[in-house]
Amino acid sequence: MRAIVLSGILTLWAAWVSAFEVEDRAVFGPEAAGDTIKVISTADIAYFEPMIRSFLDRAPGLRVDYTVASSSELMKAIQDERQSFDLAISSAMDLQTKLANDGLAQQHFSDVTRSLPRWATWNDMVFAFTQEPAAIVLSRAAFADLPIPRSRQDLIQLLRQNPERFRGRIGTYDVRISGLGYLFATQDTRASETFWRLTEVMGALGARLYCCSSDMIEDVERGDLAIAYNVLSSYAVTRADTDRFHIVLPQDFTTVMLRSLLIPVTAQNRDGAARFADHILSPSFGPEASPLAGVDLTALQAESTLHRIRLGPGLLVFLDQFKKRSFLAEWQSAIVQ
């Protein structure tokens, strides 16, 4: 009997240890609501709350249980643990594509999805609803007497000329734990070899590694960082303290991420998820309803230096285990010196 009890305890402990990590959680809507839509998302609550409240204004009988997790932990929850979330929303387009490609997403057809441009949907399972450029965020105080770098080559030259000023004061993603960071890094390498030179220079200056854009921007605002590389501009432009930093979209090329959603095969409230998805994807869903939706798409499409990442199987290339191990080994050699 004691052995059986011990075995049960060990099983529960192992399950607890392997559970995906939750960063934040909030429930919206009346307690007496009949149905709940369970959402897992990489977007902070503050950025997504306007979307949720806008939706609930039109669907008063529903609640939204919103869980925030990193893109890697979202993948773990859906792929490894088969958690019963009704909607998965992520900035890591490659991981979303993999979930769909591996049969872990349901197809969704509606008048709204049929009206989407071709670049915003893949196999009627993954749907994009924002375009968010990756930016370089610079402390105004640190650059008070320095020229603002407008390209990666400018940044490399500036760092080489002022190593002591920037030593330990550069932030970028730890691509080993950040799915979005890995996506941006691999897309950078596709666009230019400059990425590797910049990574080596940042590594030589003791670059600090982060999980999230919001943490990097916060440290620039506080003065702990002078430079944050490849952060989401959508998280920077909506802050109240933008007078403390410059937001630079590199003129050599700017990678544009499409935040996307899908309905997992484990969804328990499929109808509610479809309604919420259509609300998010709807053309009538205005920028005023969310900071994440406030990007001028027309301006983005007109800019030749803005490179929109394309949804589709091409994103799976760097998720191949051999290629990923090779990339991470090269990245670690460059950044961890």
The other form holds:
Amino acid sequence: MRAIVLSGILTLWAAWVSAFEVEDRAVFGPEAAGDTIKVISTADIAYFEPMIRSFLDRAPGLRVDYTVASSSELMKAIQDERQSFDLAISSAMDLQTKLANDGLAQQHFSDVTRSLPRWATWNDMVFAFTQEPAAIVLSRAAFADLPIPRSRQDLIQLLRQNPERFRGRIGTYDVRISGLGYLFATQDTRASETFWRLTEVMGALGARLYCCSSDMIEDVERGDLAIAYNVLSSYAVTRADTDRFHIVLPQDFTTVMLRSLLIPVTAQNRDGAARFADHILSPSFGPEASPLAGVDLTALQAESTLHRIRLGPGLLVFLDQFKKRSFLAEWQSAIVQ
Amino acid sequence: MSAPARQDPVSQGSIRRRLLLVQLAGAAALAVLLYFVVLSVTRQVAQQSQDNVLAASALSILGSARVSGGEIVIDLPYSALSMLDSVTDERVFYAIWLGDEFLSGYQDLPRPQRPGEAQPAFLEAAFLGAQVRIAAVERPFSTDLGNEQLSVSVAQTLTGRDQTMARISRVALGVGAGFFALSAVLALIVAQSTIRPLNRLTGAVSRRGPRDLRPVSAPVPSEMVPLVASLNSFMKRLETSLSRSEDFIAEAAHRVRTPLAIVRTQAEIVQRRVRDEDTRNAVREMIHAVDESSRTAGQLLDHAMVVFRLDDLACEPVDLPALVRETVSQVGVLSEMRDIDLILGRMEDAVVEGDAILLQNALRNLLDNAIKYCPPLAEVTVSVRNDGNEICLQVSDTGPGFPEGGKRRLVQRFSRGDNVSGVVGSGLGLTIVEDVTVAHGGRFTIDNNDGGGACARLFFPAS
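Can you switch from the form predicted alone and show the form predicted in complex with its partner chain instead?
Below, the chain from earlier opens the complete complex, with every other chain and molecule after it.
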């Protein structure tokens, strides 16, 4: 627990020395330990702490220096500032792919990486270790007398039939500020045209825009929101009060984000990073897999409607400035009316 | 007189081996050539297909550019980049330029030389720590500011192409090795079949009897016709020469014999008349010399007769014991004169297919030798045995035996043992015996008995 206390001081210090914006920081492991593995991640400390602890149990004598930053700050730290980190963990698949594509990630080979399914690895540089679906979270209170929509079409119909009930009570990502929201939105447009219709309907009903899944879920819980669209279901299911909302994985298609890791070329403790990477990857796949996300996809839904976002250069397309500009313009005109 | 050393042919190289080596060398050269041709062709194909995909990607980006509200808008197709990564994981880069103005993508990406409007340009270069293949296309594009060239470069790492090429290399290596193995087998077969007529000719010639000098009549390949023609002409000359010299010897012997007989008769008369001891001794030596000459002449005649009959060997059943008895009774007088006991040993029934006169001549030569070289009171035993497989005619004596040094020398013409210098003899006798025995499909051995004395055996196949 001392580590947590220390983390506050470290955060301030780190913010002072580095130009990229650090949200949080903690160091795990004995102080006397020689090797430190520097991790930069988009996941909260609390979310990742069990993984770090189980790793340190198996690898005593190592320390893990865990820095939390947003996905764009992570990108900035590694690409622009060439900060030395041993492991970069991010939910922004597009930015992770871009780091690897631009030669900022090292290749990593091990028995664990060889056993990964093909979709979970790209160029032996980017490795996915979770599958996190984008869900629709509905307030139980708001839907007490309404049928639960199972797909986007259902949702559009419901919104059109009950505009007054939902006006101002719909939340979704502001794709202009949220990388993950942008990723989900662009992938939705690839899968189906219904995304634009839904966006227009939500825009017409005065949808509220959010930066993060957790804020949306909290507002649903409080009753401020009736519907939150494209929420990371992993954030929803891990909450204690899941009885206050429904988590719907749309049956037309469910976009699945893969949280991934890579070893930057600037890594100074490459061996430690490789060991930690293998430790994270090994329980994610195979028969005794227990994904960090805590969502058992196979139990929830048939594989066929899962739209797993593919790691690879296709993701670079939506990072293109022309593409991004025109997409954001279109989105803005749809939702901000 | 020493036997001339048998001259072995001087061998230099082997046609078969040379043929094989030449063909294998050719096959190896062709296999290597094939390897490189297959490699280069398929490499070109692999490169071509990679270039096609890159060009298609670049063209799809180029095609997505349009002007909207006076501004250039490029709606990068998702597939433009994802298609480059569909089979193998590839890192992908692109750059979009309007004239000299950089629009989007990777500004540092090397640009191939200005592509033509119809033809994409390609370039291989290092970029961001990897070797990449770059394709560039361009087209004129008009904006409010005027007409400019819009150019799009798309680059891809070489993981997939290198994998394909490694696979191609392995296949090409397999093709080359397979071709060589097949060629080696064919070369072996070809070499074998080329050499076969030669082997057949060799076999046909070496299977011949010692006196078979007929021309080779079996068909041979045209390349060997000159050789066979020379061989035939050589054998013809040899035969002519042989028969001429044998005729000559027989003629000479015959002509010498009659005068010798007259000289001997006259010498005997002179010997009886003279009383002077010295003169008598001289005349005795003269008679002895005349005997030797006359005997040689007789054997030369015999030999000529044997040679003549061997050329056209009669084939009739000969009762060997009867023949032995008859010969022994003919030679009996001679043996009595020299006080030598001529004994008929064991006589088993035996019939030999062949020429009775030749067989008798051979036996007489053996008996003559035995009687001639044995001291008085010695015993000479003749026996015939037949064990069903082989018939053995044996002449054994209690004389001095054959000299050490073996039979090979003794059966050569005009060769005589070292220990018989005091006795009349031509050295032709055992040659005749050998020739006759071999002509009857048998073999001739001479040994010394354990208890002393010589033992000559003629073996014939039982009929």
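Numbering follows the first chain given and starts at 1. The shown structure was predicted, so the numbers you read here are calculated from the model rather than taken from an experiment. For the two forms, the rigid core is made up of the largest set of C-alpha atoms that agree within 1.5 Å on superposition.
Core-superposed comparison between these two forms: the Cα of R25 travels 2 Å or more.
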